[in-house]
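Have a look below at one chain only, the form predicted alone, in structure tokens format.
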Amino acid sequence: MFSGKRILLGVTGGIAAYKAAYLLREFQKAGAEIRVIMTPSATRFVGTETFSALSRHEVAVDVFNNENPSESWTKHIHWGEWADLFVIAPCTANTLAKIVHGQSDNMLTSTVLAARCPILICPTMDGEMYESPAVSANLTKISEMGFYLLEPESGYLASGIEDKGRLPEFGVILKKSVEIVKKHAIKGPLTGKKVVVTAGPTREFLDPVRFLSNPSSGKMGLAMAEAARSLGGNVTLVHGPIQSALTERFHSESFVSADDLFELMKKHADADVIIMAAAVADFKPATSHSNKVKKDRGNFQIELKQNPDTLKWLGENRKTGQVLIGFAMETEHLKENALAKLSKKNIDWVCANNLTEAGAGFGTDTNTIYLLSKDTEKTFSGTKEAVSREILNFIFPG
């Protein structure tokens, strides 16, 4: 029920923290990928190692890691982008109050502020605490703020009394989580489709310190990936050594050379939509030296050989119903060369741009794309983000 979904599990310092380990396993059994954030007090009930082993991810506790200062303090932002749902179970009265008042003194409360996904709060505490005026007011406020709230169940509590305050059964939490995920799922023409987007340059090494490459920043590929995600696609970004920061909103894999890219794309050849926006070198050195080539070798010449043509291979081995979108960057005869590529590669669409045109090409934030198919020609200009959305909305009308 959670296949392909990403869930943040927030664990706060109540006795029910031990149950969160079992809840994590239930989410995993339902197909979810889990990352865990704990408050410092939660670690007094269950160790971080437990959740790290179960989730197969590091566990976040503090915004600043004194034991590992090099660790990014921006994790709350990246993890907040990564998740499809943030479940805080158990949620103590203390953390509930912090969330209501926007406090961010630990990784969990900071991530609440940064999260772009819906948040489900499962408060647990002793019955008298739950019925107190302050907690009652915070529960009302948290619902008004747009958070989802799952009320605790009645039963035997840690204090030894029978009252309301227990963490709901796992099945109840999972059912509520499914409802929330379905309600907030992005719906569009690419919903349920596997989309693979390539971005950035390749590097073809002559020796350990020199390589042939190009100035591609990867911005256009990243924009296409984000546009595909906004249309509901299950996006994988396959990228070279790009300059732009990566988001965690979709899965990514990296390559260096054209050979690396070829092997990766053979693995992803079953995708429903493939967008080849990477700037792939056509040639590579025929010989790659294991040691640095010294300049005292005189008139050193580099012999080149062709790289594998990944797009052509995809066109020759495409599955039924697959949509292939290629890119063509030219300095002359743009339309003629792009149409030739469309035919030779056996692809559906080609996005062509001219390197010599102002505001287009490598490293810019804007672009002008001439979108061509066998019977269609359309021009899009603007920021790379806007152009990418317009292109995919045109190819995949809602």
Given for the second form:
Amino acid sequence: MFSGKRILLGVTGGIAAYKAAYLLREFQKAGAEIRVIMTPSATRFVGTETFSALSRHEVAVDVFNNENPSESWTKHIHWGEWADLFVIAPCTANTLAKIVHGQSDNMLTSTVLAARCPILICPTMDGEMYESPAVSANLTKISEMGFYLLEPESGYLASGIEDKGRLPEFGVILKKSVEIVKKHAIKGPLTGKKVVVTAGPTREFLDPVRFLSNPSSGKMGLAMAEAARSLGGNVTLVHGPIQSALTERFHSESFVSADDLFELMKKHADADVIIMAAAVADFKPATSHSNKVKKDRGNFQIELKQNPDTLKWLGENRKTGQVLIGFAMETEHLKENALAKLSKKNIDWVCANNLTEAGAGFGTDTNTIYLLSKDTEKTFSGTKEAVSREILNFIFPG
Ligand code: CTP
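Could I see the form predicted in complex with ligand CTP next, after the form predicted alone?
Okay, now the whole complex, with that chain kicking things off.
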């Protein structure tokens, strides 16, 4: 029902917060990936640990993390971008009022403002509260503002009274969620396709404190991932050690070494489209020391051995219809080297760039890409985001 779909579950401080844990499980059983945002008062009803254990992801509560100030405070932007649907269940009268008035005093209300995905609100409260003039007015306003609303059901409430105010049955919430997700699904040339994008450098450790790597920032891979998503692709980002909160926008998996990347990508060999933008080290130290190498040992030589070539392996083991896109970073004979990579690695497209060209290559915000296939050649220049969109629009015309 929700295979490949990402649902952000917002939990606010009402007694039905305990039911949100079961709702999460129902979404998971239906195939969804879940992240949870709680309001501070919701944590008085259920612990964050319950939701982080069930969702297998950290739970966001505060915009600023006092315990870990270095942590990104921009989750509301990135998680809102990550989700296909934001379900707030239960939603208290207080959070409802804040949303109607555009307040952003906690992570949940901030994410509501930042989210571009559809939002489903499931108000639950005591019957008297539900019928109060203020709540009635807010419910009317929130529907007019374009939010989806699921009316509470009647039944036995925590106050001991039978009235309207209960969280609807899970089946009802799931059915409404499916309808909304279907209605809002991006219809593009990559809709329904599994797209895996690799980004960033690898690290090849010599000892616990030293490694061989390269200056890749991962920006090009992230831009390709964003472009693939805007064409409807169901994107998985497989990234190396990069300093970017943008990874939060995707379902992501991380690697350190070329060996790790190889193992991860073997599991993704069934993808419909693979974009290998990662800057993979071709070599690793033949010996990796488990303890720090001390300097009193004097001069010594490091023997290097070859890493597995993930893209070549993917080319040799490709499934029918799969599109393989590689990158080539060159300093000379750009076209010849890039063309050689096409056939050597048995791939469909190669995005080649020249490291010595101004505004191209590692860490820059811009790039010039020579896109080559066996019978096509095209050049794109501009920001990495614009170039990525043009490349994918060219390869996958709508
Ligand atoms: N790549 C890979 N595994 C490696 C090396 C590279 O999967 N061990 C992928 C990169 O992600 C990129 C493409 O192969 O998409 C080209 O990588 P590059 O290092 O430029 O090419 P090589 O074939 O390694 O050739 P050379 O280093 O000799 O230019």
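As the structure is a computational prediction, the values presented were derived from the model and not from experiment. Residue numbers count along the first chain shown, from 1.
For the candidates A185, E377, V209, A115, the hinge between rigid parts between the two forms coincides with A185.
For the chain modelled as two rigid parts, C-alpha superpositions between the two forms yield a turn of the smaller part by 15°.
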